[in-house]
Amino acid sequence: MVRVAVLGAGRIGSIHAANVAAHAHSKLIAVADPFGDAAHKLAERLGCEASLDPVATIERDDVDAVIIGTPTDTHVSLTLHAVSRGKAVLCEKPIDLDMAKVDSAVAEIERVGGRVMLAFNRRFDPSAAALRRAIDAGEIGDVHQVIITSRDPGLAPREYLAHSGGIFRDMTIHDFDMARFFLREDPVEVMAFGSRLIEPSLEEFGDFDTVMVQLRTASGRQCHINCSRQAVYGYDQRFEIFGSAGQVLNDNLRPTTIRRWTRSATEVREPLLNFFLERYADAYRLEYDAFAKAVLTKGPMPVTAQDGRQALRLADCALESALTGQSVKV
């Protein structure tokens, strides 16, 4: 059994929560967030302690695991206390926003043997998983393109883009960590394009809403990522692998498979699933199924701090080329 804290009781921190709650394998001891309200109504509704202090909750004794589900320029500081208190530790993306914090934290996790997973959670999308399983297999015979589409169904909140550090490294990161899943190879090379078709005045913030990304491997596997904040028709979610022996793909989630004919319309089935708390439910429980089983059996974390450092440099390097019209070199 192990004994989990959740830091952050927000959205994120409520569906780990939540998880931890439900595993046969887990039990959680306590949810903290400095918002009391957030925490106590969490803490009730799943049956376990509540906390304003997220740094004495990772110092306790009955504690073995800490899941960081809290502002993004409170994860470095939490996850190394977590560490060096030898607390595993499930980490929501990014470790930071700053490539030298970032650097330096991934050093010490390093140094002190720390057990640090990044929650990439679309890599254990039933979906995403197995197509995974069928690059490995050789279905397709050598990666040669894998194409993503990823777009949201609409705006974040004002509030919330402005801190967000921009839609490359908070929305275009986990298309830059699933890249690296499908090629299994690192790009050496980023072309980008943003633009702001949606909403103009997020040049206030020098972000985009609408952006398309080249990536280039060493050995020439390509990449091409399409991403916008706003898709009329729901959260669209697909990827496309082309190999030299076949190609797999998968497509969006839907409620039900039913597909209709009528007088007026051919083939009609029902809308996207709208958010992705919807479309990566599965996702989230089998993430933290496969951090729970790394932690009890002493395995390596199946997605780890320095996987998490280089979605950011893709990140980096991908608003680099968007400002500069330039390709950037990794």
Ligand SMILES: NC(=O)c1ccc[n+]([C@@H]2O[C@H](COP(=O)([O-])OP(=O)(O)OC[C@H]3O[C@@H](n4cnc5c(N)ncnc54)[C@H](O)[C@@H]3O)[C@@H](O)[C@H]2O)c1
Contents of the next structure:
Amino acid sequence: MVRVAVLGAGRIGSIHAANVAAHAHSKLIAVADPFGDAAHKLAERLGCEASLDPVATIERDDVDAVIIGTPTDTHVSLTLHAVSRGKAVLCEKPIDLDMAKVDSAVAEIERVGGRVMLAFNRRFDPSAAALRRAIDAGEIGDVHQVIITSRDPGLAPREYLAHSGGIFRDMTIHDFDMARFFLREDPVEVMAFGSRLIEPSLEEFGDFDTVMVQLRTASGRQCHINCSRQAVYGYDQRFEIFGSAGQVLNDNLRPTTIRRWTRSATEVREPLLNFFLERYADAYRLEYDAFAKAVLTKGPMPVTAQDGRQALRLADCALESALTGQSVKV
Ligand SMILES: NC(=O)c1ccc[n+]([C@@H]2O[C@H](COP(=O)([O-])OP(=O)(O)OC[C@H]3O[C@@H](n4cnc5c(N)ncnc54)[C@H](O)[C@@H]3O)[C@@H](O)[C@H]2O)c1
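Hand over the structure of the form predicted together with the named molecule; the form predicted alone is what we had up.
Complete assembly follows, chain above in first position.
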């Protein structure tokens, strides 16, 4: 059994806590959140203890591992405190918005031999994992191009956007990680365009709502990522990997597989699963399972703090490229 505490009882913390509570080889010990009654409500629902003190919760003797689902600017201090106490950590993305802070955090994690997994959940989506298995099995030969479409159903609230760190670090960061996951090689050059086609006032935050990114690896493999903050038809998440011997790609998910034929239209299908909590429900569950297995077997973490660092580096390069109009060497 791995004994787990979840820090942060908001959107993502609630998902993680429920997955821990339902896991066959885990025990949810406590959820901690210093604000309001979020921790108490979640703890009551899942049958564990509640705390207003995340630091004291990390330090409990009956906690082996912590999941950090708190706001981004708290990730580094909570992670470093947890690894200093010998606890395994599943930390939400991004590690931080500031590269220098991430560099020193990753160095400290490595110095103390900290066991940290970065929560890039999309790697654990059954379709994404199957695409990677097909690549690893050589089904499409040598990977030449990766094409990633990643569109949110609607603009996040203004208050969220003001503190998000911008579209590249907040949203596209998942796609940078998936680019590395499918390319199996680190990009060395980034070219990006950013526009405000949905919400012109994002200029106030130096942010964009519509971006296209090109990545190139040292061996010449290419990746194209397109992100929009608002796809009116729903959460659009597709990958296409093209290689010397073929291609593999996935489709979006819908609540059911039914198709309707009427006088006015044929082949009408249901809307896409609405957003990340629904679309990636399986991915969050399987992500936690991979973390629990790594903790219980003392095996390697399937996604590392270095992976978190690399994705943030690509995000920073993309922002620089979008602002300068020049391609940026990583
Ligand atoms: N992997 C994903 O798909 C995914 C999805 C959403 C959010 N996230 C990441 O998860 C993090 C949280 O996002 P969210 O949408 O759940 O936010 P949220 O605002 O819904 O929840 C955050 C919670 O943390 C609490 N909190 C604040 N400071 C705390 C502290 N020091 N200790 C414990 N709790 C604290 C807040 O009171 C709040 O309840 C962000 O870093 C975000 O980037 C990842």
